[in-house]
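Just one chain is shown here, as structure tokens, and it is the form predicted on its own.
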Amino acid sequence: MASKKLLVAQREFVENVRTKTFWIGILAVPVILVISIGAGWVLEQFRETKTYAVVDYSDIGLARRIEQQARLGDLKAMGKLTGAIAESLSDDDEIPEETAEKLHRAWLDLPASEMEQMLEDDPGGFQDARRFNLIRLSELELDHLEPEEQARELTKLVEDDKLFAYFTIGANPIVNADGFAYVSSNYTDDKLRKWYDSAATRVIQSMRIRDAKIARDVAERIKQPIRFKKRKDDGTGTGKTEEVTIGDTANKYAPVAFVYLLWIAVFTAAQMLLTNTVEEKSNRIIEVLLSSCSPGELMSGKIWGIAATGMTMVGSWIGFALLGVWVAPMLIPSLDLPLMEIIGDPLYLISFAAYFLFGYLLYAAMLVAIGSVCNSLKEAQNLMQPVVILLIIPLISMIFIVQEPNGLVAKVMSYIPLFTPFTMMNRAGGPPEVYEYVITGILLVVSVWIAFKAAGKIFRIGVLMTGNPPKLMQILGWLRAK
């Protein structure tokens, strides 16, 4: 008996893995992921420089101060490139106000050709210059007009798409924010507005502090935000703590990626089994196979054969993932995540393999039973809708569970067999108590055994039925039969 199951399983496995479409399907998943992740970065490289102008209603030349503050990153890059400031100066270090003023004047007077050359000489710097470009009113021949008239003319330029946006600065910024406005025909891209907002806030805060005659160091202390640093037990048992790293946080969120991959693997393998069963039944191949083995042997062989196919898929995806996290730091040097440690964590990999197998077997038993009573893929797809709804629940809840891995919802879902594989995998970063792994493991084994017994009874009768699919009460009657 065992040899016949093995032969059926071998046939199912070979039938799938020897086709080109199977390997194309495996390759498609990492390709789609790479495109999804990389598309955003690539598209950013094609983002056009946003041009803007400024109408200043104040009588203190506030626009120039805001522009200087907004361009500090560019001015530092320019200062390092020209030798005006030390190369060792970090991005967080302040530069003297007088030096910043000189650099800003030089920046405004810089010919376009020299600007282009600087951008080429320092591809990593001048980030703001690549994104945003100030068009002075003199360049637009509007500097001789009154501010109200300047604003009207700029509005026309924005409407004609000759200017991305323009800002207006209020007459009395120290007292209130009246007259501050941002005019653009693009209501979705807010990067320019937020960038300029931030610079204007810093400048006006500084002016208000000076006007109130508050000492600079006192003002800085008042403005200093309170941030609680995330720390954790250092694991020595002494009660001491250490700082929580980015890797620690990523490690807790890693189960989300594993659960999503688990969901795809289980759904794909189970769907493959359903399709295979319906096609062989409609083509009468099932009848030929049943002449050589019993319905129980055929069902078990098909399930285990597709399981081996699924494990081949999963193994290939994990291989691609390991390759990706090994190559990623070479392509993106700034990537500071211990990705190899996360994806190669034995806890995750062992949990993934175990929960994939149990999750697949549980859903496979359900779908092979569905496939056995259907005569076409259309019928099978209609009957499969409830199963799809059940499979969506773990996806909806996975972010919530990874944030509360030992909460009430997570614990309750851990003991619902249809959700157990996904929920326990999702909680792996918690991690759950050892006894929970034991209890849920036993629960899954028992559930799979019951599912196989029930599916076997349905498969034995349904696989040879033709015509209209049986009613629900009729199927329940099969389950009660001995």
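Quick caveat, the model's predicted, so the values are computed rather than measured. Positions refer to the first chain, counted from 1. Whichever C-alpha set is largest while still superposing within 1.5 Å between the two forms counts as the rigid core. First, how it differs from the form predicted together with its partner chain.
- If you fit the rigid core between these two forms, you'll see the Cα of residue 386 move by less than 2 angstroms.
- Annotation: Cα of residue 319 displaced by at least 2 Å between these two forms, core superposition.
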Given for the second form:
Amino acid sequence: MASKKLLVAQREFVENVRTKTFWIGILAVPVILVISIGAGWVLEQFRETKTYAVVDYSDIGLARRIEQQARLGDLKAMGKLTGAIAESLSDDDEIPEETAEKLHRAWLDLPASEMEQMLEDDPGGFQDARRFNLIRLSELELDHLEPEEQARELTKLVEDDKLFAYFTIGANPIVNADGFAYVSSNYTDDKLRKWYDSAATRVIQSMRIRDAKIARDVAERIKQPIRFKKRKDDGTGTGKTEEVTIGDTANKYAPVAFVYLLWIAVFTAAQMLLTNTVEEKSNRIIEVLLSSCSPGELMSGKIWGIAATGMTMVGSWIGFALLGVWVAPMLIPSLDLPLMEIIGDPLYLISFAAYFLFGYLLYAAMLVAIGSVCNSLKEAQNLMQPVVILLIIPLISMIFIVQEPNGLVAKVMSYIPLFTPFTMMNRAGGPPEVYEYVITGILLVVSVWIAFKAAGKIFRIGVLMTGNPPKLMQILGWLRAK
Amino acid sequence: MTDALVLQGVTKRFGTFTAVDDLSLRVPTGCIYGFLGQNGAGKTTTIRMVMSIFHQDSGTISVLGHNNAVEVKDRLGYLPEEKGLYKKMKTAEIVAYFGKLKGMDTSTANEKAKTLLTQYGLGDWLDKKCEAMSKGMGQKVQILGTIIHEPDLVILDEPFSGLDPVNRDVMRDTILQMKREGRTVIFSTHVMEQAEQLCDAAMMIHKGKLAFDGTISEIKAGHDFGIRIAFDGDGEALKQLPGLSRINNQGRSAEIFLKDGTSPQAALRWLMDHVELRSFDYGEPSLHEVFVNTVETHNAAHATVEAN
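Having seen the form predicted on its own, can you show the form predicted together with its partner chain?
Whole complex next, starting from this chain.
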């Protein structure tokens, strides 16, 4: 004869796990993850080509030179392809307009797959060519007009959405920045403006340097920005350093993903428990159950049954992660491997499972108590608000703690049992000292035990109550009762 | 023969409200016993204490010879007033689950659940979810869940409420069957006709206190005999009956009580002249009359106490 607690747990587990929605929910997480990573790329593919025109107030053909400069990335890549002019082109070189034009058009006509292959090193150039398209004033039959007239006509075109934007180039760029403008009806998409800005800056800087008669090498030296290279101890104990790789940075941020999943898991499981308790109470099946087993057996049976459900969920996600680590490099050979190693890191996986269990148990005890005093889901959701607010805190502090894993806030939060699972998971990249794991772990286990005791007292009385939910003072009275 | 259930001086309070007040009673083994009383009288609270869902504040409860009801929990069957099922569970599973919770082993419970459901005409529903069933079917499933483990004492809280006549008969037959098998059945109701038809003995609880208990004939003893008639015609006219003390007029039937010294014969003659009589029966009062009478007497006594 199985113990009644086990029977209750088993029923809860089977009821949840055998539904399709449960598995769809589990599958949804990796799918959403993949989608959110892939979505940016996919959306970028749907980005429409932005058309722009240029009104040039300077009489030195600046527009043409800026255009060439802006397309230089494309041209260099193209040049690399032909192997002919790549090395000879520098930022200041002028390319005969005809050649530039031909190259540019040829480039645009290439099939995307080929372009990608050619541009492995410099995808930026490829994207620029695709994303922005210059409409010449001659094409618009505005080339015979005065610049002021041109600007007025272009403004109308922009207003009518026939043109995404147009630029005006100041009359005297060597002396000042007057008259430079960007006119568009779209105020949010700044990519075109920034791209053109930087090309114009490079061209005009060169012109100003030449105008000031500064030697080219001197100018280059002056223009050279200072960059502090990120380095770290190389771990050999010799005091030497090595470069910080993307993998190293990812390693420090990896806990964020785990905290987020942990949060979803705890929240989903605890919510499941709450709904379930309220359902049993509102359809009065609870009375039949209580005629067969004690409130304590029922409560812990439910909590453990849903814990098993939650562990199934967490276990499936870990399974997906490991599968991803194994499959992803086969599909995409160039994938950054350090990231994959992190996902597969047993330290993360084991602490993830353990923190899920204890975090869930703590919140489960709170929610089962709330569920037991409510007669409807609506009441329960109202009473649940404070718990949700508590749960949001570790989410808000997630990025902050990853950046300061051993800071004061992180340390203080680690010792608050309600936040311990999330915060300690969050700090894993730190990592915290062993003694911190031990002390916060003990605190967490003790809190779970106390929460179970308290929840038991509330559950026993609350679950048979009908009518209005009890007042807080009343509940405190139950807690004091033996 | 020992008693299946003995309550002695049982009191239960909720805050300042006394739900059950110094209740003592005996339910003999193997009988059908009625718990009567108005809504809110304390029937359900008493039942919950017997089932050790609640614990009494004072007094003792002995169930099946044990002072601690928890010890014999598995030998009790309980159908609460408000009946619920897990909507997503299949009928056979839920009946078996209730059996397992009462200590049956898995395979026996599964087999028994199927047998019972088939026996009760739900053989086609074994693999269907509870949410797909009608209310009557759901109630059948619940009663099967209550009796699957062959309990020695079955407590049914308002088992007939919400049942159509056909299912009411099924419920009645089930109760009688349990009695034949030697089990003790306690059921609560506020429909006196059901109690009168089924119960060997009963008790009535009023505002938490025991109003009366005993076998049905013991309960009726000491109460005035009454005339039960079925008639066609104007029921209002009956109020003019000479020597009338009290009347429960149900439209086409009525229960009439006469003042002391009034002859039933005289009443019969008068009735024949004034309404179209279909039947006439002079005898002990119905349980309904005893119930109403008791409530009125208690309320009157209560009012007097208040007034003083």
